[in-house]
Each structure stands twice: as C-alpha cells, then as structure tokens.
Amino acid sequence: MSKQYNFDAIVNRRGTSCLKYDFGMKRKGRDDLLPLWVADMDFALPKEILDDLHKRIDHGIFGYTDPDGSYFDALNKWFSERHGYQIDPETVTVGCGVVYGLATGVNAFTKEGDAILIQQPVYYPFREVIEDNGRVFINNQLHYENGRYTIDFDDFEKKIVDNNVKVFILCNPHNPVGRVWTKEELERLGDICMAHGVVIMDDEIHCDFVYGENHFTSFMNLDPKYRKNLVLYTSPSKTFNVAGFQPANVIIPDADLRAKYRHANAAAGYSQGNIMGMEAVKACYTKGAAWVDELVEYISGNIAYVREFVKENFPKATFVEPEGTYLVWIDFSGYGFTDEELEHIMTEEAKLWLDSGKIFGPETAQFERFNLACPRATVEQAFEQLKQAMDAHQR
C-alpha cells in the first residue's frame, strides 16, 4: 500500500503553550527531559481536515453553536462503517471531553458517599472524579500473570455487592494495560451489572487503536438488552489528538439515564459546546479515515521496534503486549529497584518524562507507561537513552 503521509516528519512543538513539552519545569522541576507522557501524540493533522478547520476560522464569527445533521452524520458515518453500530442523535450529549463527562455522570448517577468501583491499574482520572466528587472508590484489581491481564469476575461481582456499587467505569480499550476486552468479557461484565442495577459508564475513546487480530467490541454491538445501564463515552480527541478542542460524545441509549446525565449537564452550567470542537469531529469523521489507517499501521511499527527492544536490552524487564492503544505497559519490578530508584533512573539518568505506574494504583508502582505516538527517531531516541541509564545499574 502506497503511503500518503509522513509520520516520521519531526514537528516541533516548544513555544506552543504544549502541555506535555512546554510544562517540564513547572511539572517536573526541569527542562531536558523527552516526553513521552501524556496520552497526546506528535503528529500534525492531514491537510484535508486542515482545510476544513481553516474554512471555519477563515467565516470569522464564532457564536453559539449546536450541532446540526451534518454532525450526527459525522458520528454516525465514523461509528457505523468503523465500528458496526448506528448512533441515534436523539441519544448523544455533546460534552467538553471525556473525563468532564465522567464527573457529570458520576453525579448525575450517584449521591455522595455511594460506591463506585474500577479496575486498577487504570487511567488515574477514574478515581480522581469519584473521590474528588465525595463518592467511595472500589477496586476490582486486574488479575497479572505471566505479562497478561484479566478479569476477577468472582472479586467482581462481590466487591459491588458488598458495597453496593451504584456504578462501573471501564475502559475500553485499557489504559494503560492495553486490554480490548473481548465479546465474551463484556458480556460477563455486562450481566453482572444488570443482575446489580449497576450503570455502566463505558469509556471507549481509544477504540481506534487496535492491532493484529485483535477485535474491539463495543458494548453498542452487544444485546441491546445491555443498553439499558449503559452510557457511552466517545471522542476523537486521541485518535486525532484534537483534545486541546475538547470535544467529546456521551451516547445513552436508555431515556430515564438520559435525562439524568443531561439534568446533571445543565447544573454544571454547560450548554452550546465549544464550536472548534464541532468543526474538528465533522471534519475527523468525514475525511480522516485514510490518515488513520496508516497512523494505527505506523504506532503498530513502534509497538514491534520497542518490542524488540526490551527484549535484547532489558531481559528482566516484561513487555505487556498492547491489544490497543498507543501506549506501552512495561514491568521493570524483575530488576529489584525499590520505586524511588526506578523513578531515578528514568527521570534522572535517562532523562524520560514517562507516567509513572504509581499513578495508576500502588501496586504497580514497578512499571512504566510509555507513549509511542510519535516519530520512530523520538521512540529510538528515548529507548537508547534508557537502556544507557540501565547499563549502568546491571544486576
């Protein structure tokens, strides 16, 4: 396949008020480190969405703004030839990105001091929206064995009895374990929630990033009996990297759910979402497919040169196989580094900017999440500098 774009081209982004670039002194009390932190890529959009965007700005006049057919088109052209599931506009929420939209379900679904359950290691923000909202967070920790995560159903569907868990939040695919979970896992999860009057808030924004066999089900394609707990977080904010517009689509099928979430939306002083935002998931829906095909091709090629990597260079080191996402999950806990060594030696010696595995629960302080949505020299560039770090602290 003939290729149209050029990942490799080398963007810089210093002096562009870029939080994972231009914030190192502030975050992290330095300046020299190469980021490959948040969850945000180093890739420059096609011109065909360019130019749609260009047109917008170029009108001059930037009012309130609703979205129109041609935005449920969008979605529904996107999710339905990519995805297999029709979206009904009469179901979507217009949002300012995803986890505004976590911390609107979770009030609009819960009471302070109810318990909300997730699934550790886990995108940190999951926890942060239950306890910062007066909610009690519980575990279902991710079972780990011989480098590969799973379900604890039987831990479960006990923890939400137990605690009478009003809400589930998953991640779909997992950040930043790489899981796209299966069928057959949704479903188990599925039923469970529903023998509990659980909602599930479902959080699918990286579902466009998943490689080899690997097939992501959405609880959309599921039974639509399922659709009665559900709500659905949707964004091209990662597969695009247009989150600096936030923009972001909350799907609920069932009306009384709706009305919730929306009654909830209202109370936080959100109406008309941001205009930009619009613009970028008409444009991203309609005209990025060609661009993302090769995107999700060239990650998968820095998936497989990290993969190698840690494999020659960092034999006590294990390598999480990503099933989706653009981020890699590395277990560095053979080493026998105690968590302040390991930390050192990334930010201090390697000079990486990395998110620590602490972050996303304290037993997994011993790994390192690596993003590798960037050029193939900054992934070589970063990974030679660390294995540099490692040489020197052999065991």
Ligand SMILES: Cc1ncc(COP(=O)(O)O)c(C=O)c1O
Contents of the next structure:
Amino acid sequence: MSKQYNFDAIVNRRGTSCLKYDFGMKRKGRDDLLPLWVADMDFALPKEILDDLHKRIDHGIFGYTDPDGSYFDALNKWFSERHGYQIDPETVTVGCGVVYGLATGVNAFTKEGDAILIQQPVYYPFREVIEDNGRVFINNQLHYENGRYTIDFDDFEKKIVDNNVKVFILCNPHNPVGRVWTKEELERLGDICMAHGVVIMDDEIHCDFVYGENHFTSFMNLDPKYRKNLVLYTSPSKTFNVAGFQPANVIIPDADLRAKYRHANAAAGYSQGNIMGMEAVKACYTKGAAWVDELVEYISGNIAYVREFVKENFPKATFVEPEGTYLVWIDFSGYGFTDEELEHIMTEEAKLWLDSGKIFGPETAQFERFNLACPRATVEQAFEQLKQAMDAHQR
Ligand SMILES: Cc1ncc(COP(=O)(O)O)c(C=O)c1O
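The block above covers the form predicted alone; next, return the form predicted together with the named molecule.
Expanding to the full complex; the earlier chain stays at the top.
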C-alpha cells in the first residue's frame, strides 16, 4: 500500500496547553519527562479533515447547534462501513465526552447505594464515576494467565447476584489490557446481564484500533435481543484524537432506558452539543477512512517494535499482546522490584511519564501502560531511556 500520510512527523505540542506535554511541572513536579501516559495521540489530522473544520470556523458564527441529517449520515457511514451496523438517529444522544456520558448513565439507571460492576484492571474513571456519585463499585477482576487476560464468568455472575448489581460498565476493546472481546465472550456477558436485569454501559471508544487477526465485535453486531439492556458509547475522540472537542454519541435502542438517560442529561443541565465536536464527527467519519487505515498500520509497527525490544532487553518482563487500543501493558513483576522502586525507575531514572498500573486497580501495581500513538522516533527514544535505566537493575 503506498503511503499517503507521514506519521513519522514530529509535531511540537509544547506550549499548546496540551495535557500530555504541558503539565509535567504541575502534575509530576518536573518538566523533563517524555510523556507516554494519557490516551492522546501525537499525530496531526490530515488536510481533508482540517479543511472541513476550517470551513466551519471561517463562517464566523458559533451559536447553539443540534445534530441534523448530515450528522447522522456521517455516523452511519462510519459505523455501517467499518463496523457493520446501522444507527437509528432517534436512538442517539450527543454528549460532552464519553466519561460525562458514563456519569450521566450512572445517575440515570441507578440510585445512591446501588452496585455497579466493572472489570479491573480498567480505565480508572469507571471507578471514579461510580464512587463520585455515591454508588458502590464491584469488581470482577480479569483473569491473568500466561500474559493474557480472560473473563471469569462464574465470578461475574456471582458478583451480580450477590450484590444486586444494576449496571455493568464494559470496556471493548479493553483499556489497558488490550483485549478485543470475542462474539462468544460478549454473548456470555450479555446473557448473564439479561438474566439478571443488568444494564450494560458499553464503552467502545477504542473500536477502530484492532490488530492482526483480531476482529472487533460491537454489541450492535449481536442478536438484537441484547439491545434491550444496551447503552453504547462511541466517539471519534480516540480514533482521530479530537478529545479536546468533547464529542460523544450515546446510542440507546430501548425507549425506556433512553428516556431515563435523557432525563438525567437534562437534570445535569446539558442540551445542545459542542459545535466543533459535531463538526469533527462529520468531517472525521466522512473523510478519515484512509488516514485511519494507515494510522492503525503505523501503530501496529510501533507495537511490533516494542514487542521485540521487550523480548531482547527486558527478559523478565511480560509484554501483554494488545489485540486492540494503542496502549501497551507491560508486566514488570518478574524483576521483584517494590512498587516504589518500579515507579522510581520509570520516572526518576528512565525519565518517562507513564500511567502506572496501580491506577487501574490495586492488583496491577507492577504493570506500566505505554501509549504508542506517537511517531516511531518517540517510541524508540522512550524505550532506549528505559533500557538505560533498567540495565542498572537487571540481575
Ligand atoms: C475506555 C475509555 N473511555 C473513555 C475515555 C475518555 O473519553 P472522553 O474523553 O470522551 O471522556 C477514554 C480515554 O482514554 C478511554 O480509554
């Protein structure tokens, strides 16, 4: 495939109020760390998408805006062509980011003190939106064996029954462990949730990053019976790195659940969406396919580089093979460092800003999450820095 886009280009993001690069002093007390932490990419969008955004800016008037036919056409183009399902515009509620939508769902479908289940290690705001809203967090710990994660379905059902769980928050593909759940796994989860009246808040924000033989299955690809309990969260914010525009589409096929969600949304004072978020949805989903194809191939090259680097240089670490997402999850427990030593090596010695495994759940303090959505040169620099630091400790 001849290449149209240059993902090797280094764009200086410093001085743009960029969370990933500009807040080292504030958040880590130092400014010399190479950041591979927050799930935010270092690639500029292609001209064809920027042209559409410029056109909207050049109009000069930015009043209240609602999604119209062109918005839903764009959404349907992307999800029907790439993921094989149609979205009924009636079922869509826009939001200001997926996490806001998750918090809205928590308020819509549960009351204070109700139990909500998640599967750690998992994206930490899942736990935060549960506990910050006075709900009880229940964990169905993912099973880790031979460098791969699976679901303990018996524990999943037992925790639901024992705790009268009302909502399950699913992450597919799963951040940080990189699993892309199979059709069979999703059906088992769906069957258990249906049997016990559990609402599935299904976060599919990473759905466009899938590698090799793996195939992404959405809950929308399964038997329509599962839609009764489904609240699906999608957004172009990971695929196109437009999180700063806060787009999100919350798809709720069931009318009763949708009414509850919209009531909670209104109660939070939210009505029209962000104008540039909506423009981004339209531009990205209609013009972005070729760019995303090359992007995924490029990141797959970054993953291959890190897989080999870890094998050659960190013999006691386990590289958890990512089936999806642009995040890699590496287990350093084989070295026998204390949690503090590991943190010291990553930050003070390797000078890397990573997301430490402990923030995804207490059992994974010996893991580190690396964001590989950056030019190859940045990945190489990061792992060379890590090697230098680790070499002083390899025993
Ligand atoms: C699983 C998952 N959901 C949601 C988000 C954030 O979504 P938003 O910025 O739209 O709130 C992230 C960002 O990393 C994520 O990994």
